[in-house]
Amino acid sequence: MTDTENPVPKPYLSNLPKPRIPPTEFGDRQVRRLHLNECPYQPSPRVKEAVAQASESLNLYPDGGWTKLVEALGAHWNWPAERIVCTNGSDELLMLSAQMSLSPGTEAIAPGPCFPGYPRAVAAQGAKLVQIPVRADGGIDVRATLDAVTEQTRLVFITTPMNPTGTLMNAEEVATLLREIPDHALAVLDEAYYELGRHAGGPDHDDALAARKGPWVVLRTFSKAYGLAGLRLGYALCGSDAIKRSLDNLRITLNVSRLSQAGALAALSDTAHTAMILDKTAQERRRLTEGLEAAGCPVLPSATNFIAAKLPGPAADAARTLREEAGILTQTIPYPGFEDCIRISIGDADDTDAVLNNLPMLLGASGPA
């Protein structure tokens, strides 16, 4: 065997999608961060107390099995603690799920558009990503997704509520996918916005998951409804001991810091604070949606802490003008058919007012020349 037969780095790694790393630091400039779907509210005071206490032991390694946290998560969601895996954000889980299921020559299916972590995780394994355009309302096209499954399919992403459209799937849609995705493919139910979706009236999918015979994993996070994006903590509910064991074998041994574990445990205990975040998010989502639609910008149905609005022209122009002229950061949706859509995170009341007050600028920047 010659060196050229197995070059380093692997050739397909050069074809990975370039990471979209939106700005997070802005020096002295005051901006409204409505581009990352961050929670605008501080986490529970219990979190700050717990993190401060945990900081007294920074010289010690964290619990590599997240014992207290998985016990609390198990009790909270009525799920076996021994089938929960914690990670450094749910991004890590996306990569681990792809590592567990994909290899060169295999395929993964995802909606289009989708969260940028999906194509990167698939490409990192040398596999092929098959994207299925979403429906007009921004939801996953269930039948087209199932029709795209082949003998080479090893992973299917199911996202509800959807990022970047915000659309919530109903129980029958999810149940159909979980039932009909063949056993040779891993079903990844990405529920990063789970708490927000439930607050908006969405179902849980416990029965559909229990009925699935093939492999599955559910991904959730503390970044959104708990306001802990800065602590980077995601977790997986694993459909079997084999899935849990595989994720454990692939992950970094000490992957979640003491501070993150302590903060997440405290956040989980303060249900009143989480309810406040969910209530205020729904209120501002409604205000922002109504204001945009009154101005002639249709908004896709959202059950998340962001909305996707259709503008009269290119969203890139509008996003740039909002950023440069008003200090409001938003996101475009780089996928065919969504060139005129802008994604705006739900902030606090002042953020909503700022967006609505700048609607003339938004519409003028995206309108006909």
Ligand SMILES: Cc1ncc(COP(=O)(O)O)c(C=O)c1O
Contents of the next structure:
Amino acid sequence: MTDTENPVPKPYLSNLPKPRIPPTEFGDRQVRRLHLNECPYQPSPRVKEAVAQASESLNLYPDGGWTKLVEALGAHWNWPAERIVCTNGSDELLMLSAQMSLSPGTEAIAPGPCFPGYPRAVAAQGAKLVQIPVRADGGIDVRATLDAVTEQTRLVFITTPMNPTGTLMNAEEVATLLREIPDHALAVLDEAYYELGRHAGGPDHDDALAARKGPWVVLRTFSKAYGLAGLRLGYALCGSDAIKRSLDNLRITLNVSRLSQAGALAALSDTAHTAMILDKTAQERRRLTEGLEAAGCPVLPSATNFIAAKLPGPAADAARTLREEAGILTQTIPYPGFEDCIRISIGDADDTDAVLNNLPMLLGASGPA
Ligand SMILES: Cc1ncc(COP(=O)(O)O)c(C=O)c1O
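Switching forms now, from the form predicted on its own to the form predicted together with the named molecule, please provide the structure.
Now the full complex is given, and it begins with the chain already shown.
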């Protein structure tokens, strides 16, 4: 007997578009990977040592409570270790946050454009995504976001610094959102680029988070400022024991490998290495921004490891030409109004030189017909 009322897969899942998995492997082809906001520098040498040591125990399951890592993170961010949840990249936490809060008939609010993980996570729960266009400076439109909240809203994404624009929100803007998002919605403060934002002079949001009555979670990652994208380690600071318990119930029990836990712990301990990554990133960001602006391409002020630049014409053409002719990978921003914007990750000095040397190609390819 078949159950036509409850088909498998659930109808809203089988109707979803094919997931867009970004290209990460290029065989022998030499490319400059400026499309995924990766860190161009190797992680701290301590990471390799720690991972090598952890690889002596690969026959054993990892610590499902990440004891040493959450203690270190708690001490580092002055946050209770028992309210931290580690996952396989912070991308996984986007899925878990959506699972925790959404179901068919409910709504989530996100900025437009936004990180592609948001629409995916919302769609996977059969919920509706309401996207609020960002302001001209690339930041979240606080008032329009709050105006979009309805009785059905269960999740609001706040991203600072913002991907794909790089924009840093100020303390008052984030405090307003955290205060006014109603208690029936989960506030997800996505701080994947937190360390870069702080290095650029951005605020923390500790007081505003502590003052929020409704549910909230902060998402951070080792993928960006620590150069550990390949280890896949994200973590959540949970606003309450109930949020922590929900994430623990939803996640896979032994979810983060021994190698990832050991590597992240070592990376966190090497603050001088992280400072080096942040300094060099800021330096190259300045050089890339100045070069693009001197060539007539306005760049949104960025507090992170990528920039969004406005080209004279379609960014898709420019990105294709850069990829095919110069082996430089970049991102387009598929959102209305951003057709002529290109997102370029900040690489090392050699990457910056390569982009700047190819500016005529970039501008020529995107120039108005
Ligand atoms: C805004 C934002 N959130 C989350 C992520 C996911 O990062 P990861 O899964 O590597 O921790 C990214 C990655 O680029 C991002 O830009």
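Note that the rigid core is defined as the largest set of C-alphas that superpose within 1.5 Å between two forms. Quantities reported herein were computed from a predicted structural model and do not represent experimental measurements. Numbering follows the first chain given and starts at 1.
Superposed on the core, the two forms barely differ at Asn357: its CA moves less than 2 Å between these two forms. Relative to the superposed core, Leu13 undergoes a Cα shift smaller than 2 Å between these two forms.
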